[in-house]
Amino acid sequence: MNFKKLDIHPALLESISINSFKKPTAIQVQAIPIIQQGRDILGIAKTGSGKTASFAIPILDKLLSNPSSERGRAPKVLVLVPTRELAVQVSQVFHDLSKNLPTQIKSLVVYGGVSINPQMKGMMGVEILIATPGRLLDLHRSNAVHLSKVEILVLDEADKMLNIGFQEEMESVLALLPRKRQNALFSATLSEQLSSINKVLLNEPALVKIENKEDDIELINLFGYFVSEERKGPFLRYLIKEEKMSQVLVFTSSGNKADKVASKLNKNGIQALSIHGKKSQSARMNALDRFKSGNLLVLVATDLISRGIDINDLPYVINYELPRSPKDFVHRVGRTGRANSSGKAISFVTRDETHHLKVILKKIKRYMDIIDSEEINF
């Protein structure tokens, strides 16, 4: 199938072509018509499957077909995301698709960690607002944005948006929105929590769940090493040098550990930066830009930041520490093996984590060869 069969505005079709979207992905084929029809949707598809374009394209199509003459501070579309990095990524997709359209459709991205003043000034005339919940509430309290005209609400990475950490902010945001609206929730995984919450958020939603094809799963090669805690640092450095790795994304369980791992790598001649929630926005964006451009060998990140890291052809992901849940494991290793590229995901496992790893692998229905690092001389 091609995009022409999806009944998309001709000008948007041309923009899609300019941006090198060759043919719609599975989630786009199913989600685009549903959103065009004004129906609620719960879309489940793996990371790297084109979820952002699956809601950006029909939203732009609807706005093109029904242009608005109003230019106030009340956006028609609200896209909520959990992290600044993901906010920037989603905003870029909207920007790229709309910059060649005959009708100007203004979008704006807002998030914390930077000055609020430019965001307040830029709000006038915005039709599509991409935001993190905390900064959105700050702007509302400052009377810089009004949410009474929102016609479409999108929750990207909905599983993260609806967990306990965001619960209070999400309840505050939802209370400000009109009850009559179209809702679109997208996630890489369908958790029990997400299943129950969609009954509240969604009105008879269409469920679109894209199952992973066997070949897609096999694009990510899983490997494991039994490594004691004290040998993890030296073994990480050994692997990077021995396998002549390029663009290595390393995951740790905390920002403090990420800083320590990056510091040790640098002291041993391996260029690395850490990225986590306690870093300033400029430091986070600088690290991410350098890593994406290939000017940084190793990026050490935490789980929350992983949601905003989208790099085609990323060759290596290393779990320096195992995540708490199978869902987080999927998000981590899903940073590689994207857009039909192969990738390698390596996990460091201490002996007392063996049972935890078995639970993860059973849940995701994968097998992993595990080598004892004690047998490797380095």
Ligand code: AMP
The other form holds:
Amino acid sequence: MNFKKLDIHPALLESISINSFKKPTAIQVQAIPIIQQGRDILGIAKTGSGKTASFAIPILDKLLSNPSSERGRAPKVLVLVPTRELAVQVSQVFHDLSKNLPTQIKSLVVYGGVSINPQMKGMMGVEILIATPGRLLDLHRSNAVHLSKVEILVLDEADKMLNIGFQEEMESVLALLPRKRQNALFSATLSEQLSSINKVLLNEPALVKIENKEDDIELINLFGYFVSEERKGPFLRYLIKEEKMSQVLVFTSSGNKADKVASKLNKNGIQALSIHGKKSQSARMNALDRFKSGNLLVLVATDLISRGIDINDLPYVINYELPRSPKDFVHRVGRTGRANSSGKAISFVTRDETHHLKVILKKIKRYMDIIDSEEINF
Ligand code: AMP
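Would you generate the structure of this protein in the form predicted together with adenosine monophosphate, following the form predicted alone above?
Let us now look at the entire complex, which starts with that chain.
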């Protein structure tokens, strides 16, 4: 299968090839024609599967074949995402795919935590708007954007978007959109909550499920250590040195803890930064950029960040604290061992978490060797 077999505008085909996409990924093969046909879609695929391009390509294709003369503040396409990082990533894909097109298709990304004024100014002539829900509502309240012309709605990482925390905002946004529109929902997992919302939101959707999650996890080496809470810090430093780690993503369950772990590492001469919801946008981007480019040894993050970020082929992920759900466990360890290269995911487990760990492992159908850190001299 190659992109030429999909009925894509020649200029966009050229753009795809400039981006060195040689052949469509599994989700792209299935999702592109469905979206081109104007059907609703529920796509189950995780970050790394090429899902962003699986909606960006048919959307750009439609806009190219149907150029608009209007240049207002009323986007035709709205892509909603849960985090700023994902917003930036999605926007980059639209940008990369559209920059060489003969007709200019303007996309804009808006998210909170940064000044709203440039976003208001940038709205003029926008055709594709990528937004986090809160900032979108702020912009709407300021009359900077009109949502009555939206023809296509994309919810990326929809499972996250439909969480309690986003519910009110989502309802407000949905109420502002025209009823007649095309909907595309993408999610890493198909939860019960998601299936109930699908019924309300989607109109006879085509279900596209890319089943590679378990295979991916299969490639990842899972290790565990029993470590008491107070010995976790020294043990983490020991492991980083002992295994000569050069790039490691450490997960904690709160932002506060992430800060503490990073600060302790730095005090001990190990370069680390934390990244979580309470950090400023620039601090988050800076940490992520440095980590991605290999200029930061340790990134300490919370679960909010584990979804959506596109960090490829990480050699190590460490669960400093176990996540609450098996789903989060999969998201966390899924940052390593991607694209068919194996990675190592290490979990710190306190004795009283033994049962919780068993529940997680049973759910993900994996076995994990656990060593007692008391037996190690560090
Ligand atoms: P995503 O799942 O959207 O986060 O995409 C993960 C990565 O795959 C991104 O870095 C894309 O640039 C890349 N990608 C997407 N589609 C293709 C393709 N057909 N061929 C090669 N790389 C791709």
